[in-house]
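A lone chain, given as structure tokens: the form predicted on its own.
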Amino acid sequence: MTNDVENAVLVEQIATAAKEALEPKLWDYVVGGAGRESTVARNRQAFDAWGFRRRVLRNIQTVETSTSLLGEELAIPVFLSPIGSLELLHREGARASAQAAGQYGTTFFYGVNSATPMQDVVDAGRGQPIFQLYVRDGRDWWQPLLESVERLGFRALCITVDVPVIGRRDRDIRNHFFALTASDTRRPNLSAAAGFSDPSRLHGLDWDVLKDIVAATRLPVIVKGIQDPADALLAVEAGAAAVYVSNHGGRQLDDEPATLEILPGIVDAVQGRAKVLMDGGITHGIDVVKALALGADAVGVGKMQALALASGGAPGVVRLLQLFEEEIRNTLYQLGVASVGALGRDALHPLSRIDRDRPWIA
């Protein structure tokens, strides 16, 4: 399975591998939302109201696809979002994840919530993974784990906060399947936590605890699941260095817009005061060019980073990322645009609706 995940040339090849590969409620978790989903639908859905305006005979003979994210160096400008259950999916889970990404040249969000232990992927990827808290304790276990955190050499934290509980995911109820209990002695960030009793609710995360969290790491702070302009504007206050545009792949709550609808309206707010990256239904290289035009200094992937670990592990994320790398060159000779900096609004056209079961990751 990895050396056909390797050799394939289209995104899709990878997610098809993937679904042979699955469990069928393992599938469900990966690909699933909250609700009826379409929050999940709609984020995907997204991508298809904007086209692209060309510009003709602009002479470009080379594109370049790198960018640089709080000092860190990307091929290009897509990250590993994190996720905390990459083992269920390969045994090397977040390992590989962590790996993949060193090998190809882009970072890593290695999750709180992950059963590797984070010196295990600070070893196996080459650069230097951001670290993502959700805060599940009081400071008197955020504190330590900060602390390591930084030892570690972790480039950044990123702070989840949308997920004041877990969401109603109708396919894992009714598969019965939830990755994370209380019970879960795997996780070992969390078995440290004083207290630590319910996996499903944030404990007391509100404005000033974040500013706490600010204060007491030397580490830039990413706030991750921003979806209102105001709430983007007091991350910024709060000292985050980046805002990160997300509704949770559409996994926490139903009927909200698409991540892809809103980043213009944070970017506008943010007013290049702090990065703004975001993710949710992307699964191509073009939808990176579009988020890319619409403000977004880099972009996330979760549910095809899982596919592609499912498909075929380390090698088989290497191949998603090279596949993207190509799209969005591709993309980029054919607009006249020469690198992924120049890309802006005037790149996009708004777009009638077409019928056509468009998302073939259901």
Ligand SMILES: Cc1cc2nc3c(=O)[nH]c(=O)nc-3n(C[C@H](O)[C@H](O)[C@H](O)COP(=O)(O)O)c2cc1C
Contents of the next structure:
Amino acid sequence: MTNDVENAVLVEQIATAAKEALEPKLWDYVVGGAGRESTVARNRQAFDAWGFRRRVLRNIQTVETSTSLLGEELAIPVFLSPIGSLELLHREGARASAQAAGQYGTTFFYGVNSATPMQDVVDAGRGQPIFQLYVRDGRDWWQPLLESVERLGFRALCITVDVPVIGRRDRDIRNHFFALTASDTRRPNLSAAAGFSDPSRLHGLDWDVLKDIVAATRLPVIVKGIQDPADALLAVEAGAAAVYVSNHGGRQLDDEPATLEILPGIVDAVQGRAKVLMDGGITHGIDVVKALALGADAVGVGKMQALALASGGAPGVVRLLQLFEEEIRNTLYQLGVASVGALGRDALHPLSRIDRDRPWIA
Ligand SMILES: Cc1cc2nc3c(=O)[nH]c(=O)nc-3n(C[C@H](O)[C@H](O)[C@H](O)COP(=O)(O)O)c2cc1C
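The form predicted together with the ligand is what I need now, so please give it after the form predicted on its own.
Following is the full complex, with the preceding chain placed first.
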């Protein structure tokens, strides 16, 4: 299977291989979402509402896909979103995603819930990963943890704020599947957290705690899970270097807007005072181009990373990123836009809906 995925020529082949590789309950855990999954569907379908406005005769000879994020050079503006449970999906887990990010040339968000020790992830990648924190206990817990994060050379700290409780995911409930349980002792970063005795709850996180964490670290802080322009502004005021627009891939709450729909309002509110990252529903390079045109500085892949890892390990994740790059390049040439940084809202048109199941000729 690994070999097939390494040579995949379409993203769809990676997803198909993952469905074959994964036990059904793990497949459901990855692709499922909160409730009846309208947020998952909306994240994805929001991309269909935008199409391209092409300009012609621009004689573009080369296109530039690279960008920089908090001081790190990324070959494409696509990073690997935090997934704390990669070890359930592939024996190499977070190590493999870190290795893939290093080999391809992007950054990897290492989840605090990971069963892989953070030192291993730093050793596996080439660049500096970003540390994703769920605030599970008070300062006595997070301060020493952040000292290790800084000492090991992580580039930035990402605080996920959209999990006051874990979402009710119908598929997992039906399958009696819970990725993180109180008796799970394989999570090296969590063992000292009192909040670990009830892994479904976060520990009293509010704007003051966020400010305390920003003040306590010298790393730039990314606030992940922002869905409202007012909260984006509060995050900037709290000292965030980046606002990360995310609804957890639709895993937390049903009936939320797509992240692509709320992205432009947040970009307008932030007005360049912080980077704006986003994820949710990105499956192809063409989606990346749309999100950048609507103002994102870089975007993350969650489910597609998980599926590429499950079916192909580190080489599968590298292949996914290469396919994204091919699609981004092709789209930029077609649009007559010479670099990802030059994309703006003028590259897009709102589209009428089409019925993809209707044949073009009867
Ligand atoms: C299996 C799985 C586990 C996840 N675990 C975490 C996590 O530990 N921390 C976190 O901040 N987000 C987590 N997420 C959310 C992702 O970081 C990301 O926001 C989301 O998957 C993006 O949407 P997409 O899956 O449509 O690309 C997880 C997502 C998946 C699919």
